[in-house]
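Only one chain comes next, encoded as structure tokens, the form predicted on its own.
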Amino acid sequence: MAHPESVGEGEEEHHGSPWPVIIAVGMGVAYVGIVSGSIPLLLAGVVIFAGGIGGWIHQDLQRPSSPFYGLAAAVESRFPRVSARKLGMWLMLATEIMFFSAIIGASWTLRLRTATIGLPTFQGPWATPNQILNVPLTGANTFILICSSLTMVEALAAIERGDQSKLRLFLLATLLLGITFLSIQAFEYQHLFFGEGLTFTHAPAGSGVNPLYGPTFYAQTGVHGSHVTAGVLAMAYVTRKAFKGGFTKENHEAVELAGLYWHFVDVVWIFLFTIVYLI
């Protein structure tokens, strides 16, 4: 928490905002929708989440005098040399690691158990690499996401040197690469769902593939895609701030935090690509 003396006369601390709570509620509703299989509940959660993100960004953009401006000012924590926001980011990523581990582990367990004991209503082998999925296309998409991590590294290095022009260039490049990744994934989903017939409950007709292949595929890649979407929204926010001159060589924590999250989703995708597409 910021110390009272760090807030000048007439400045208002960025506390008491309802938007983080609304974001959390949206995420909770969406996850309940995923677990219960309720599409309306999932869509309602997504709408609440998106509204919360938009409201929080709008609120911050309207308060340039706030010490929270640009999410850039470091706030002290009880740990030496670690700001409260950076500590919060690391704690969030730790929970995300457990979350993805649970999803990947559950999917892998289902794959192994159906292959060894064959549940009565879920019989059939898992699809082999490239049998249903387009491995070359996704491999190219993986390369795009890896390149976005490199541009993010360059963006942080640029602002650490005080180079505003390269900061904007590399942030914009990262944003565009992230959008490209999501666009290719959306194209893949459309082709698999409507073209190949891989749905949440059925495998492609005549393929003999286990019906559980579809839901585990969409659960793993879909949850990751939602995290990339959140990263793209954060990147759009940081990029807009950069073009408005919201970061300096001395004050750019938001760029670092966005970079930490972006690298995380990149690393997770490398594991998912290997497990889902190549094994």
Given for the second form:
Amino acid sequence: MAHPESVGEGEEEHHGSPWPVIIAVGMGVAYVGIVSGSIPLLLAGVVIFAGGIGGWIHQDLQRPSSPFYGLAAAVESRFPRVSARKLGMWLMLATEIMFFSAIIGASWTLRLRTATIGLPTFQGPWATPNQILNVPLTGANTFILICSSLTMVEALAAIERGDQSKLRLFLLATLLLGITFLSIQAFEYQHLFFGEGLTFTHAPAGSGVNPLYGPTFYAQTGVHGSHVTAGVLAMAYVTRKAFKGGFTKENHEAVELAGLYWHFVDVVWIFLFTIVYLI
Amino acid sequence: MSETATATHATGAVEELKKRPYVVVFVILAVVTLVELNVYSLGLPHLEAIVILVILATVKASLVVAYYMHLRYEPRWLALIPLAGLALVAVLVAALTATVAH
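Moving on from the form predicted on its own, please list the structure of the form predicted together with the partner chain.
Full complex below, order starting with the chain above.
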């Protein structure tokens, strides 16, 4: 069922959403919980945050994509041909670059230092490729993520042509590929943690591998996996909205922004796969 | 192009969209991934293999950013935003390298 083109009152409604404020409050409460070491406060913040996201998505699904933030915003923006929302997404991605660099840099430093010096407890070589990790399996998972990037960009190309059915098909494919990636990673974690004995504190018994190998592996791939999870949730929302006919040839910026995030997570994986699995 | 006739300014845009080589990029990404998985079978010294792997990863990431994230088609100044993030990464890498060397 296709929505009619957005009208003036829809734009009015768009300005009054309380949900972003609630999301921000939830993040603030959760942050205070982390800093003060209070689990109840952290959980309360997470619940407020999740409720805010749910409320916002629910509100947004009730109406078609608003032109207010689409072409009009690009024209009104101080910056040529880039809407405020896209600029915001790129700024967030710049912070994500720094975030992942910090995690990878810390892991890499530990790896280089502990190979030679350091406390006796943390001595021992890093695992070589294929020694503990299943590189072919993750190679296949990498391929799945690349496929999902193709389907994502094809979804955007479809709605740019005004092709609703292709948009739905490709978004659904992206969503399913993302879930497949996460499922394989969950399988891998389960096998490594319980099968191989690669834990947060110990390397597999008898392997002689540095005990810091496990925590750095889980930190790097886990942070990435949580980003894929967030991407899958975003993809589920965009797909749902596409099936409700919420995007048009003129107004589909949410598809583009979700795609930017999705491709960024793919880019991070390209480096992580090389650094964690291949080197 | 009957589909573009209805839109006022879409003809040029649609023609431009058709030229975007999404599938070609996908094939390159898949092939490079296969090469990555088989670098060690070439029997290169470890350091050289690492250098090749890092170069291949950079090529893949650049392709995704340029074509799938459309940075190639955006105004040039937009690239300054991720580059600013990368500049800080360069500082971080330099600091870590100094720490490790020390």
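It should be emphasised that the depicted structure is a prediction, and the values quoted were computed from it without experimental measurement. Positions refer to the first chain, counted from 1. Think of the rigid core as the biggest set of C-alphas that the two forms share within 1.5 Å after superposition.
If you fit the rigid core between these two forms, you'll see the Cα of G45 move by 2 angstroms or more. Its Cα shifted by 3.3 Å between these two forms, G55 is reported here after superposition on the rigid core.
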